[in-house]
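The data below hold one chain only, encoded as structure tokens and taken in the form predicted alone.
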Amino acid sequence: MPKVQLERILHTQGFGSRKECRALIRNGRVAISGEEIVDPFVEIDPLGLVFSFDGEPWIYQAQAYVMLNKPAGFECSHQPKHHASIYSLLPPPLNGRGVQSLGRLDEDTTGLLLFSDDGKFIHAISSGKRKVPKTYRVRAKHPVSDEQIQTLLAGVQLIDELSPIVAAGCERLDDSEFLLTVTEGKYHQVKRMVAGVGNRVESLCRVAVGGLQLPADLAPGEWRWLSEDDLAQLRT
């Protein structure tokens, strides 16, 4: 990979305009291998580059692929109406490079939420035509009967839908909690499906997208880069 001026590297990573990145470097806020770099035009190989900004390490990523454990009380919007924006949980450089969430989770829904600035990737995962499975842990208000499980798997007729919506998977965890897998991305789909079988969602957490599971060690409100293994699991 050809070498690139440091100011350009910072710019691609979302740290500001080219002019702003030059100023950040000249003000001594960027270091590589512990050495402060003040020349914005020094050429560096970005492949595998780890630099620090104000003492915090940052890994160069040609494209951003990120997971977040969404907590309740956040809206998946840049212009939220009633709650804080989910983007406020991401570091400024990710927002600076324009990452977008892959689909949305309701304000009261928690769990695995993905972000990227790669348009093709966003479309491939979030498009309803691709039918990427998404699994939710559902806590219902009332005990879940065998009949309700079977109806979810056979198909639930929802208002304004031409045909029944069929769950791709449904597994009971206890009397009132179960895993529900869907492949569509319809408005309030899980809540409407559960209501359609005569129950009600009390809490909802997305635990998987494709083959990618929400990591047990990723606390609510925390984010991390997707690894190559994560991306491979996502596509399975």
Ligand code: URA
Second form
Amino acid sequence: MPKVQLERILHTQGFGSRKECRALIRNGRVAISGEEIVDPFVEIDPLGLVFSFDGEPWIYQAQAYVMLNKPAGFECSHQPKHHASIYSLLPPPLNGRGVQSLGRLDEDTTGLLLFSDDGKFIHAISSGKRKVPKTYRVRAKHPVSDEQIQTLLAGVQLIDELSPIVAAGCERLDDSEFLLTVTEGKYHQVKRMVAGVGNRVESLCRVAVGGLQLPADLAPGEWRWLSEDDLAQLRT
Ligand code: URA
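The form predicted together with the ligand is what I want next, because the block you gave corresponds to the form predicted alone; please supply it.
Below, the chain from earlier opens the complete complex, with every other chain and molecule after it.
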């Protein structure tokens, strides 16, 4: 990869305007391999670059692909109305480079939420036409009957929808918990489907998108970069 000025590298990673990044570097806030770099115009190959900013390591990423374990009590909006924004859980450079969530989860829904600044990727994964499966662990208010599971798999007619919405998968975990897989991304879809079969969602956690599972070691509120392997899983 051709070498790029450090000032420009910081700018692409979301640390501010070119002028702001120049000042950050000149103020000694950036180091590479433990060595402070104060020349904003030094040329570096960004591929595989790990620099530190205020002592915190930062991995150069040409495009940002990120997962968050969304906690309850956060809104998927830049202008939240009643709760904090999920974007407040991401480090400032990710917001600085304009990452967006791939679809939305309700304020009280937890689990796997993806972000990117790659418009094509966002469209490919979140467009309803692609039918990417999304799996939710549902805790219901009442015990889940076999009939309710069969109806979810056969299709539930929701108000405002032309035809019944069919679950791509439904697997009981215990009396009142089950995994529900849907391929659409309609407003309050899971809550409305569960209500449609005569039950009620008590809690909802998204545990997978495509073949990508919510990692057990990603605590609520934590984020991490998606690896190449994660990206491949997502497409399966
Ligand atoms: N379905 C819902 O009802 N809520 C979510 O947050 C996601 C899917």
